[in-house]
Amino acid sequence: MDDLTKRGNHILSVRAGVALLVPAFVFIGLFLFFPFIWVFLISFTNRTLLGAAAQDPEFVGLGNYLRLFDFSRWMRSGEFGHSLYLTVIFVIGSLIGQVTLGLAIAFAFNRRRGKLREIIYTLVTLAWILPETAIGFTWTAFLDGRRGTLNAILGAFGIEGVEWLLEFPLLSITVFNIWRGTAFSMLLFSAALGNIRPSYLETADVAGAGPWQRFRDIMFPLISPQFVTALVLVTLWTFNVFTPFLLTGGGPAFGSDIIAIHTYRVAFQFFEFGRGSAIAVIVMTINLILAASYLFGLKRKEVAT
C-alpha cells in the first residue's frame, strides 16, 4: 500500500474524494456556519419580533453586549450575570456529582458480572436515554410538593416534606441533571477500567494493597485520559442543557434562570432577538474555548508520547 501511495496510484481520485466530502461540507454549511453567522450579525443590532424592530432593525453596535456586561446590573435576579453564576454553580455541581458517582459505579462492579450489575446499569441507562419531556414531567411529580413521591417517602419515616422546586429550585435541578447523566461517566469508565490488565492487579494484590491503593496507584493513572474527557464533555453538555426548564421553567423569580434558559426566555418570551444573539455568541465562545483547550490537551499529550 505504501509502494501504491508513493507511486500516486490512490484507489479513489482527488476529484472522486472531492465529490464524496461536498455532501458533508454542504450539511456542515447549511446546519453549523450558516446559523452560527446569521446569530453572530443579528446579536449587532435591536431584531425583535414585534414592533416596528421586527421589520425594519437597526444596527446597535455593541450595545447589547454593553447591556449585558453592565455591571451596575450584573448580579440582578434575571439578568445575564446572575443567570452565569448560577450556572456556574449547576456545572459544578453535576459535574462533581455525574463524574463521582458514575466512576464509583464503574469501580464497584468491574470486571463483575452477574444481575444486579445488570440491573443497575439497565437502570443507569434508561435514565440518559428516555425522552426529556417524559423525564421532566416524571421528575416534576417526583419532587410535587404536595403530593410528590420524595415528601410521600419522607413522610413515612416522619419527615416533613417541602416544596422543593420552590425552596430549592437549582439543588432540584441539579440532582435531577446528575441521575439524567451519570450513565455516560458510568459507561465511559467502565470500558476504560476493563483495558486494564489483570496483571497489573494480580501484582497489586500479590504486594498486599488494598481497593484504596489500587485504585490510587493503579487504575486511575490508567483512567485519566478518560477521566478528563468525562470532565470536559460533561461541562458541555451540562452548560447548555435545557432539560431543567421542564422542572422549574427558570423559576421562581429566576432561581434556576441558568444560561440555556436564560437565553430562550429572552429571545422567545421577550421577543429579543438581537439581546438573545448576544447570549448566544457567548455561550458558543465559551464553548469554544472549553473543547478548544480539550483538544489543545489531547495534542500536546500525543506529542509528549
Given for the second form:
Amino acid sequence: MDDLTKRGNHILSVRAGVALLVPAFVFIGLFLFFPFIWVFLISFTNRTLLGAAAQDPEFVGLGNYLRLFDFSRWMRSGEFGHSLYLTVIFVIGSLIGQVTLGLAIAFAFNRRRGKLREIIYTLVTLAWILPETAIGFTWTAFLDGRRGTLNAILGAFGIEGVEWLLEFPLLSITVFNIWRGTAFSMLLFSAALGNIRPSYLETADVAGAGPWQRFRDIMFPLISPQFVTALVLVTLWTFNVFTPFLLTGGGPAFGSDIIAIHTYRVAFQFFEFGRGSAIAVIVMTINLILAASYLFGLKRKEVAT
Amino acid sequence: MRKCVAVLSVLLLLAPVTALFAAGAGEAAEPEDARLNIIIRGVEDGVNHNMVVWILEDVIPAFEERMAEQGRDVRVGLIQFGGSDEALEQQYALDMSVGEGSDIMAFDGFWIPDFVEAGYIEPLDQIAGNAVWDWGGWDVIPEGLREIMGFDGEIYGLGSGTDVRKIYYRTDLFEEAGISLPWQPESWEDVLQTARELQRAGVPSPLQINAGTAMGEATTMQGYFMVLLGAGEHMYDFENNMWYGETQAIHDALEVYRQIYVEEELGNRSIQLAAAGRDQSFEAFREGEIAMLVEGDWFWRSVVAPGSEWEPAAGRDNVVDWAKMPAQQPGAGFNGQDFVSISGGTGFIINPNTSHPELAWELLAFMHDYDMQMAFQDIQPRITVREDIPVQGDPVMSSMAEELLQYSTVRPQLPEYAQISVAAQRMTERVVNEEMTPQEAMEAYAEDLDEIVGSDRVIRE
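Coords for the form predicted together with the partner chain, given the form predicted on its own:
The next block holds the full complex; its first chain is the one shown before.
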C-alpha cells in the first residue's frame, strides 16, 4: 500500500481504503471476534440456561476443562473422549470415502463429454447443494428400518433389512456424509486433471506407459496440491458437520455423538453453557490448527512455484 | 469522491441499526386493545389434538366475547408446537432467557424450579398483583394440588390436571395366548411370566418399560420410577433431603431392565434407543407388536383415544385394558405397598415478559373456571385439580383415578431434579444397551449425583 501511494498510481487514498475496510472489520469484530471472546470467558464459569447458575454463574477456573479430560470417565457414552473417538472415525471414514470417490469420478470422466458425465456430475453436485433439512428427512426415510426405501430395495432381492440408524449409526452417518460431500473433491480434481497439458500424457503414451503408470507418475504429482487442499478442507468441514443430527440425533445411546452434536447437546439439550463453551473452545483450537496447517501448506507451495 | 465513500460506508454500517428502530416503531402501533398468545404442545389433528380444539373452539371465542361485552377489543392467538416436550422446554428456556415468549405457556410442573432459579418466571401475585387471590377457583383446588405449579412456597401458575401410571395391555393378544382376563399381576415375576407366555404365542415384544435418554422424562416417569418404586424405593429421600445413589433397590430395578431387554428379549430395545422411540412404541402397541406397555393416563386419553392416529384397528374400548403396576413382591413396594404409581402435573403459567399481565391473568383464570374446565371434560375426560369437577364420561378413566391415586407419589419439586432425571435415563440406557452391567451403571449414576448435588447428599448403602 505504502509503495503504491508513494508512486502515486493508486486508485484510492489510504483514508478511503481504511473507510472501506471499516465495515468489514466492525462486522468481523461484532460477529466473530466478540462471540469468540464471550464463549472463551463463559467456558471458565458454570453458567447454564436453566437453574440458579443461569442467573448467577460462578467462576470455576479450569473446572470445565479438567472435567472434559477426567480420564476415569473419559470413554463412557456421552462423554467428551467418547465423542472425540467417534469423530475421528467419522472424519477418517468420510475423508477416505469422499476423496477416493471424488478422484475416481473425476478420473473416469477426464477429457470425456457426453450424457453420462453430465448426469453423474449433476447428481453428485445436487447432493452437495440441496438444503440440509430436506436431505435429512430424505435420508431418514431412506434408512428407516421398518419402512425405509433401502430395506425395501434389499427386500426385493430377498435380503433381510436392518435398522441401519440403530444398528450402524456411525457407518450410516459416514456413508451419508460421503454422499453429501463427494462433489467438492470431484469438482476440484476434475478441474485439476483438465489443466494437465495433453502433451504430457501423449508423451507418456509414446513412451509406453500404462494407465496406472500414467496416473502415478504424471497425473497424481500434478494434482497433488489439490489433493492436499481436499484433505485439509474435507477434514475441517467434516469435523464441524452437524447435519447427521437430523438422521440420528446423536444416538442411539450416544452411538453417533460426533463432536458438533456433542457440543450442541451439552449446551442446548442439557443446558450446560459453561461446559459446552469449554468444548467449543477446544473444537475451535483444533480447527485453528487444521486451518493453519492448510494456510502454511499453501504458502509453501507459493514459495516453491 | 473520498467523502462520498466515507459517507457511504457509514450509512452502510448504520443501515441495520436504523432498520431495528423502524421495526420497533411499527410494533407499537397495534390496532386492537391487546393481543395475547397461548402456546401449547399440540397440533390440530396431531399430538394433543383435543387441547387445540378446546382452546380454539371454547376458550378463545368465549374469552373474546366476554372482553367485547366489557368493551375491550382483545384478540387471543394459539401457537401450536409440534415437537417433543423436551424441545418445547428448550424453546421456552431460550425465549425467556432473552425476555421473549408467549403470554400464557402450557407448562410441565417439574420444569418450574429450574425456571424459577434461572429467574425466568415469577409468582402469579407478583406478575398480576394480589387480585389473583380473589379468584373463586382457589376454594376448590386443594393445597397439595396447587403445588403442581409451585416451588418454595410460591405459586407460579394454575394446574390443569394430574395423572397416574399403570400397565396397558392388549386383551385380544392375551386371549390368543390363552391368558385369562381381566389380568392383574401381583408381582414382577407375574408380569415376566405373562410376557414369556405371550412371547411363546408369537408376540414379538410383549413387554415394554421405557428406558434410555431418547424418551426423556417419559423414561423416568413411565419406566425407571415405576420399577424403582416397585423395588421399594423413591429416587429421593424426602426426610433427609438426600438422593439414593447406590442401593439394592436401584440394583434390582436395573436387573429387571437387563432381564427384559438383554437376557430374555421380552421387550424391543431398539425402540428405547431410537430418536422417535416413543411414537414407535405407540405404533407397535397399535399394531399388536407390543402387548403390555407402561404409560400414563395421557396414553389412554389422547394416544389411543377413539379416532386418534394410534388407536388400534379394533378400537380402544374393545382391545385395550389396564392393570395396576405390581411391586416386586406383594408389600415390597414403596411405603410397603402392593402396587405403585407416580403422578405428574401440567398446567399453564403467565410469562413475566407479557405486556398485559392483568389481562393474561384474566385469561388464565378464565381457562380454569368451572365452565371451561367442564368444556374440556366433554372433549377429553381427565383428572383435574378442581374438586368440583369429577372425572366423568369415561368409566375407565374414572376407575384408574379411583384405584391408583391412593398408591401414587410425586417427583421432588427441586431444581436439581431435571439433571438427575437425565442421569437416571442414561443409567437405564447403559444397561439396556449392554454398555455396562447394572452394578457399573449404578456406580456411574452415583458419580453423576456426586457431581450434581455433592457427595454428602448421596446415599450409598
